[in-house]
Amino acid sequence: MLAKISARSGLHVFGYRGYQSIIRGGHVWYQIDISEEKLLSHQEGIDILVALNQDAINNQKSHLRENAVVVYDPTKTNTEILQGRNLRFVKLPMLDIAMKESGNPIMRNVAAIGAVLGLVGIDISIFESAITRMFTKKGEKVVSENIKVGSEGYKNSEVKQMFVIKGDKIHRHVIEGNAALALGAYASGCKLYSAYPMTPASTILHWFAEHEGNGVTYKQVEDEIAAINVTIGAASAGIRAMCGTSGGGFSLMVEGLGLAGMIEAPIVVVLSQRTGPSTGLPTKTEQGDVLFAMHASQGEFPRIVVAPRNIEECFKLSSDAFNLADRYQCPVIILMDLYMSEHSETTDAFNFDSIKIDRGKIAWQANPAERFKRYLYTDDGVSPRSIPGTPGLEFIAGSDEHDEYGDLVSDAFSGIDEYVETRRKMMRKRMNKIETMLKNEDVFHPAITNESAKNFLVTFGSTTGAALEAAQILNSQGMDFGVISFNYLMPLDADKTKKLLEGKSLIDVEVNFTAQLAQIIKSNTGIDIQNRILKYDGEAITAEQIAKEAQKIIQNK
């Protein structure tokens, strides 16, 4: 609610939350960064702490900045452990306000929002407008009570403006990564989303459930094995389909991924990473499944792995993923993580007119004189596919190796030359797609900022925003830094990537233990990035942490 109100004020917002996986909830927090400038990641430290319970004070005390404001309800919390520090305190009887104006204790958080708006100088009329829009469906009484509670918090005698921040009055949108991804899929013609709920991918399922009937449907299945098989079936039937999960669920999808590779089904799979192995820290973030995504399933077959770097790319890359899946008839894996999936930020309206749909090679007319070769050998590796039900274009799609018609050859092998050559031919056909991708798509290499810099932070996906802000910090300190970031991880254009990285002072930045991006770079280019900043405690890396560690590395060179 606070993020939306801030965005309506013309401010930029970046929201990130922390919650526990235990049934009782545990300590829960939501950090909202508000700025006059575009925010690329969450920041360290707290300027205003709204303590809705004692846990908030006990657990967040070490994050309070000098001269921070603590808003608390003296009937619910005490601030003894904060005494003696240079802090400012606002006693706000949140519960009393909520009960007096609404009779509903849950509305005490709305009183807190009103107080925060007063502290940062946001006009209360914007709050009233936002509340009206958000709660109209619940009735005029609910709207009125929320406005009254928030206004009382805003007008409280303890509340006065302590921060100066002015928006540009441009109405911005606030959206989470998973919602942006789902919206991009919808814009590109995705008709089915199949999943078993698993944090942090679950809200993609929520989005499709909320929008069913608008040209899309969803299927909540019994497990992740069913999820990917439903997706393969739908894609084979000619519609655009996607499934999603986290690492544990993706482990179950692996056999289905290989099936999609063998029958060349154009599916999109979302893998939103959390910490592992096993259940790990199920509500924390990590980038530990990169190599897993790239090599999951037995055998060799082409796949594309992409990792959005911001909210806009969640929208764009999910729409691009369907074009790539159709164009090359292979699985496309969208590599998210909890940080990218669940954070929210302000963005301009997405450009739906920019979405172009390419269904790839589809055969619509049969040749009566010959049987349809679904897996016709082609130099580019891509065969015309048909939509089931098209007269004369029937074919077999089996998990065994097959010939150009789809007829299985595994049982007939026994060293017979004809079948041995069929296997070689089909493998070459499928794997030729990789060379075709690299030839036709100018995306399989990293982007670079500040090309003439002396030093570069090398990263990918969700850590890109923090790396860009870290470079700004380092440059403000008189150091010379740029950023090289990847959003397409597989296949990788080795020549272009090597040319871009060669001869530069590089520092690898990742949220995992084994520097998986650095391993990918080394295996493709031979460049071994020795200097590394790695975080693997479940929390997202910050710009301040990157800048501090990068400075140490440069000083020790």
The other form holds:
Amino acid sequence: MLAKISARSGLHVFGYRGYQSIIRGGHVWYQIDISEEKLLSHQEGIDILVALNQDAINNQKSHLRENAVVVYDPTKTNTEILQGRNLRFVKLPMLDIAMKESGNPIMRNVAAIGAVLGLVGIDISIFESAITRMFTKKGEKVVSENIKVGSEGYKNSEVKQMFVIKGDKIHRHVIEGNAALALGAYASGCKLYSAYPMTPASTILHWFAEHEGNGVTYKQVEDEIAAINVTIGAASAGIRAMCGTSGGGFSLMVEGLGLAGMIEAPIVVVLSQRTGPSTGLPTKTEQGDVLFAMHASQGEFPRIVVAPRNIEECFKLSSDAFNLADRYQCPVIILMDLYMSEHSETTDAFNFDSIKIDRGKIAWQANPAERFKRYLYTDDGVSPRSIPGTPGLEFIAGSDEHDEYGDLVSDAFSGIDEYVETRRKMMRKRMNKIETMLKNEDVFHPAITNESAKNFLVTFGSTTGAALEAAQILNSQGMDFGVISFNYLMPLDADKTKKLLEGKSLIDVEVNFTAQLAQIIKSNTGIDIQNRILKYDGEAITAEQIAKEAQKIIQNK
Amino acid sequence: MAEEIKQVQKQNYKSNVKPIWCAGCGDFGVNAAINKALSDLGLQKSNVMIVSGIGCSSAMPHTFSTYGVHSLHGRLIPVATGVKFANSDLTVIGTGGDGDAYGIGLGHMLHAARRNINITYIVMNNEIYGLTTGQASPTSMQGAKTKSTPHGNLEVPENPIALAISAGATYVARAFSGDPMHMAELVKNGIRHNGFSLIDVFSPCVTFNDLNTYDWFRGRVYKLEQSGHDPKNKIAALEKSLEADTSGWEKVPIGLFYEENRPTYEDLDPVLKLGPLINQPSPSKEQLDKIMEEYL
Ligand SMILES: Cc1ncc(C[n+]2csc(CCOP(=O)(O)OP(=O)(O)O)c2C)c(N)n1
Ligand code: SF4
Ligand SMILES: [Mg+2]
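Now show the form predicted in complex with its partner chain, given that the preceding structure was the form predicted on its own.
Every component of the complex follows; first up is the chain already shown.
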């Protein structure tokens, strides 16, 4: 709510839930960064702490900046452990206000929001109009109670305008990564989302559940094996479909991924990474599944792996994923992580008009003289597919190796010369798609900022925002940094990538232990980035942390 | 056998792909019964999609000139479910083995039954893993000697009929490959039935199962239709489903155990009930703009 109100007043917002536990009982907090300029990552340090309980004060005390404001409820919390520090305090009887104005203790959050708005100097009228917009559906009583409680908090915040930030009056949208991704799919003709709940992908399922309709449905199925195979069935029957999960569920999807590769079913799979193998840290982030996503499944087949770098790309790459899947009839994996999935960011309204749907090669006309060759040998590797229901173009898609018709060359026939040749040709046909992708799509290489810089941070996906801000910090300290960031990881245009990286002073920045991007770069280009900033404690890396480490590396050179 | 099979064929839905089954394999009878059911129903080839798993029996779709997917071991139900979600106008038939259905894929079968999605699932139950050359399957008899149980199977066989009925399947039948005419009727009615149908077929593996042979079944099976069984009675159906077990496989009922009219998943889903997803328009610009506004 605070994020929305700030965005409405023309400010930029970056929100990130730093939770420990998804069930009740753990310490839960939400960090919102508000700024006059676009924020690309979450910041370190707290200017305003709203402590709804004692845990908040105890756990966050080390993160409070000099001169920070602590908003606390004198009836619920005490600030003794903070005494003696250079802090400012706002005593706000949040619970009393909530009870008095609404009789509902949960409303104390709204009193706190009112107080924060007072502190940063956002006009109360913006709060009122935002509340009216948000809650009109729930009835007038809810609206008026929220406004009363919020205004009371605003009045009670004692010290006004401790931080003054001014918005530019442009009404901005605030959206979470998973919602942007889901909307990208929804707007691009994805008609079915199938999943089994797993943090941090579950909110995609919730999003589809909330937005079911307009020719789009979703299904919570019995496990992730079902989720991907339902998606393959739906794609085989001609609709755009997607499934999503985290690493554990993706592990179960692996065989299905190969099925999609073999029968050339265009599917989109979301893999939102969390920390560690097995159950790991279920509510924490990491970029540790990159190589897994690229190599999951036995055998070899073309696939595309993309990793959105910001909220706009969550939307755009999800939309593009469906065109790529249809054009190349292969699985496309969208590599998210908890940080990218759950953070929220201000953005302009997404541009739905810019979406161009390309279903790729589809056969509609039967040739009565010939049986349809679903897997016709073609130079570009893509064979026209038919949509079940179309008369005369029937075929059986075989997960065994098959010939141009889809008939098996396994079991009874494998080893016979003719079929050895069929395997060779069919394999080459499928694999040729990779070359076609690289030739036709100008996306399989990284982007560069500040091209003439002396040093570069090299990173991908969700760490890009922090790297870009780290470069700003470093440059403001008199250093010369640019950023090279990847959003497409597979396939890679090795030549273009090499040209961009060659001869530069590079520092690899990743949220994992084994520097998986650096491994990919090395295997594609031979360039071995030795300087590395790696984080694997479950927390997303910040610009400050990157800048500090990069500075050390440069100084030690 | 060959004569009986020829007899049941009318209109041909078969492809020119020669089945890879051993001579005498029970799956030939199933193939004939499916062909007869399709032709009796007069279904258009292009509107039929046959989905299989992996196993000897899962080669079934290739023998037909319809649409189909020969998918993964144990996963035909989710694939078939996806097909049905996408296009409920298609007649979706699942064909696979007992290992596929009741071993690796059992979970999916029970959930499909519960969901009552309109799929007809024909399981060729040979009480053995055929394709992998003769290991015990979940329906192998206790004591059965197979490659993986040389000293006799320790486990009792699973009861797919009882499981399917209790899980919520709305058409549950059992057939015998040695009687393809009877089977064709069950398949036909299973396809006609609006909801999840399981047709378990005793389909002897003449190569790897020398216990559950045609003769073995012939001496044991009897038809429920001739025994006064009421397939609308769930308790009676469950009782009948236990008879093979309780009689020590002396009396083995085949035919329709249970039939119920219950709305299918597609009937209940607020989007699917409006018609095949594939024919529904995608969200309009106005609808998308409205969603975008939620984030203001
Ligand atoms: C995941 C996986 N595990 C194992 C196999 C090997 N496999 C292929 S078919 C089969 C069992 C076949 O038995 P059944 O399903 O009863 O079919 P049948 O051959 O008897 O008709 C197995 C274990 C496989 N293909 N995939
Ligand atoms: S091995 Fe058994 S199940 Fe397989 S084809 Fe031969 S007889 Fe049929
Ligand atoms: Mg079997």
